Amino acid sequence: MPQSDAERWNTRYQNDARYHRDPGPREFLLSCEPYLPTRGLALDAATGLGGNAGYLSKRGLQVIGVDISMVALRRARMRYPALWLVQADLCHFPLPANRFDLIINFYYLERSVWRDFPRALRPGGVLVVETLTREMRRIQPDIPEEYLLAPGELRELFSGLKVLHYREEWIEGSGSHPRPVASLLAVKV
């Protein structure tokens, strides 16, 4: 019987040393700082250990971090007690309309969830997304394509928002090798 996503991620957070340290905020999130609100409600989709959410909380936002892994959320709670943390599969976590001033999503690709992000943003709300592209298969060919973005796909998925910054490029990873990403900063007008 295959492991559930929750079991798989719980095992990773328990056993993989890469997931034992505080990751802090992602570099792309920090580069978006001039556009990020300093008050209001933020959603960190697939928050993991909460490094991005903790950063946003310290900036003055109320942050809801949603993740499927209870192990990750317990560690996030210890590091960032001000966060509102929810253990849930985002595919079964309905997002309310016009509620969030900011939504962030790093390295979690679920197109069905992403379709709800523009509706869940308030007018003037900001979206920050970064995840891997299909170029990743050049260095890790076993990754299923469904977890990787096609060229231009991220921009197309959020074409109804005003894009402030978009890139597709190789960046230095937190591990031992660079990785290909698509990154987007957009606002709901």
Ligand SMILES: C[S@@+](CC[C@H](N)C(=O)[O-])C[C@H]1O[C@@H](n2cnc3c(N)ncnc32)[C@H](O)[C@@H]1O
Given for the second form:
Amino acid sequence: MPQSDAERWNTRYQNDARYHRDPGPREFLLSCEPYLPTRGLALDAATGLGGNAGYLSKRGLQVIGVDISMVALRRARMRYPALWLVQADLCHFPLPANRFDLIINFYYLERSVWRDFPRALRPGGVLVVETLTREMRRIQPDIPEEYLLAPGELRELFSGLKVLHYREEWIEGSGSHPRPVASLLAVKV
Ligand SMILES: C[S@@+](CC[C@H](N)C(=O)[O-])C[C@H]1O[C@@H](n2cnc3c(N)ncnc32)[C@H](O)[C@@H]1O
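Structure of the form predicted together with this ligand, given the form predicted alone:
What follows is the entire complex, opening with the chain shown before.
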């Protein structure tokens, strides 16, 4: 029987040493700091170990972190007890309309989930997204294309929002080599 996504991610979080340390917030999230609200409700889609959500929570937001992996969420809960953590498959997690002051999504690409982000933001709400692009296949040719962004795709998907910052470039990360990403900071006007 094929492994479910939850099993696959649980195994990864249990066995891969990279996931045993606190990742802290992503660089791109830190660079968005002047635009991030410090009050209200935030959603961290695919929160993982909670490094980004924990950072937002310490800045004053109430953060809901949703992830499919119970192993990751247990670690997030121990490190960041103020988070509201939900174990769920985001593909079956309906988002309320006009509810969030901030939505962040790092390294999780599910276009059907992303489609609902603009509606779920309050007017004035902020969206921060970063994930890998198809350039990644140069260094890891076996990654299915559906998990990677096409050139210009991220900006196009959120063209209904006011884009404050957009980039597609190779960045240094915590891993052993640079990674090609698209990053977006946008606001619902
Ligand atoms: C690469 S990690 C990114 C975690 C975190 N956002 C970060 O920046 O480190 C991808 C995360 O997506 C979660 N995930 C995968 N499929 C999911 C789904 N269908 N619903 C919710 N979470 C999912 C995994 O459990 C994992 O924690």
